[in-house]
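Next comes just one chain, in structure tokens: the form predicted on its own.
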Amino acid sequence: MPVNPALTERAFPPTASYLVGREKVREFARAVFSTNPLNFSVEAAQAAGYADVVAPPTFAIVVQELTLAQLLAEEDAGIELTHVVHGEQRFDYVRPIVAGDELSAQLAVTGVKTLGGNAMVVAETSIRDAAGEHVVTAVSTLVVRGDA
């Protein structure tokens, strides 16, 4: 089944909130080989003006993944996970994510483009804190291989 071009008109509900834990930030920082003390030390983060440890810039993918799961679960999307390659990723930050943030995310598909037998799907996730303030927008381009 080809990717449904009508996905660009579909609204996805906001995700349940995700509480950013200090140890999750530290685990993620170790996984991406960060050596930035702001990612590990509360004292270093507070000395720099943050409330708690600061998540590495790519940490937003943890929250965005919740919205991408919504997209992949759409029965008429025409997106089979085994045919998906992550083509591009971008994060546009308003402010860093810190431990203690309670975040929710909402997905909008901003583009579906067919190229030969393949498709490119642009998924834009707006991530907000508990006060509703915009924290970051995560933009993923998924390349969906055709069956041929």
Contents of the next structure:
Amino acid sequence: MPVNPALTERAFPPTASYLVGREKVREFARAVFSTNPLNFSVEAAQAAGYADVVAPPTFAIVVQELTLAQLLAEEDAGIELTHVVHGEQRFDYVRPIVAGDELSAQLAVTGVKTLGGNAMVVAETSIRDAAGEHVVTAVSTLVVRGDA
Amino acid sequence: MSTEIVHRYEKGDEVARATYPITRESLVRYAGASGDFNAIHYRDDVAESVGLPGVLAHGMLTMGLAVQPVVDWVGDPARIGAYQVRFTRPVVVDPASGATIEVVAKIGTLDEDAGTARIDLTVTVDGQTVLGKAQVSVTLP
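Please supply the coordinates for the form predicted in complex with the partner chain, as a counterpart to the form predicted on its own shown previously.
Now the complete complex, all chains and molecules, led by this one.
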């Protein structure tokens, strides 16, 4: 089944809120080899003006993942996980994510393009905090192999 | 009247550099932290069955660690405005020797008046580039 080009017109609901935990931030920071005190020490983060420990820049992928799961769950999407390769990733930040943030993410498919049997799907996820303020936009380009 | 202009930075200046030896343990740790449990990142048999040259590092792990030297250099994470990469070459992680990821961050473009720059990351394993167009937009420290 080829990727459904009509995905670009589909409205996806915002995800349930994701509460960013302090230990989750520390765990993710260790996993990406951070040694930055702002990721680990509440005192250091507060001295720098943050409410709590600050998440590394790519932490937003954890929240974006919830929207990519929505996309893969669309029965008529034509996207088989086993045929998906992560092609590109981009983040546009309004502010860093901080422990204590309650984030919700909303997906829009902004492009479906076929290229030599493969399809490129651009999934743009807008992430907002509990007050509705924009925190970061995460954009994944998924390459869907058309060889099966 | 002095016409001297003091440039703090110039295009091409290296601003940060780091080396990350990663192992299978790093991949399991990232899988747990991120929730990405795709088995190609820790099972040789699964990687082989889908035609891969071996177990691969998560692209998002490579992307995630490659920006850390820039975050440390700018000091405040709020100075990071945008970050993007292309996943151009998979990082094969040998079960015994792992893989070593080298990151070099240089000033790509510079706007001294606005106090901003695009930092270009060169991310390599064994001298081969693994991330393409890896760019970080920053407010200069």
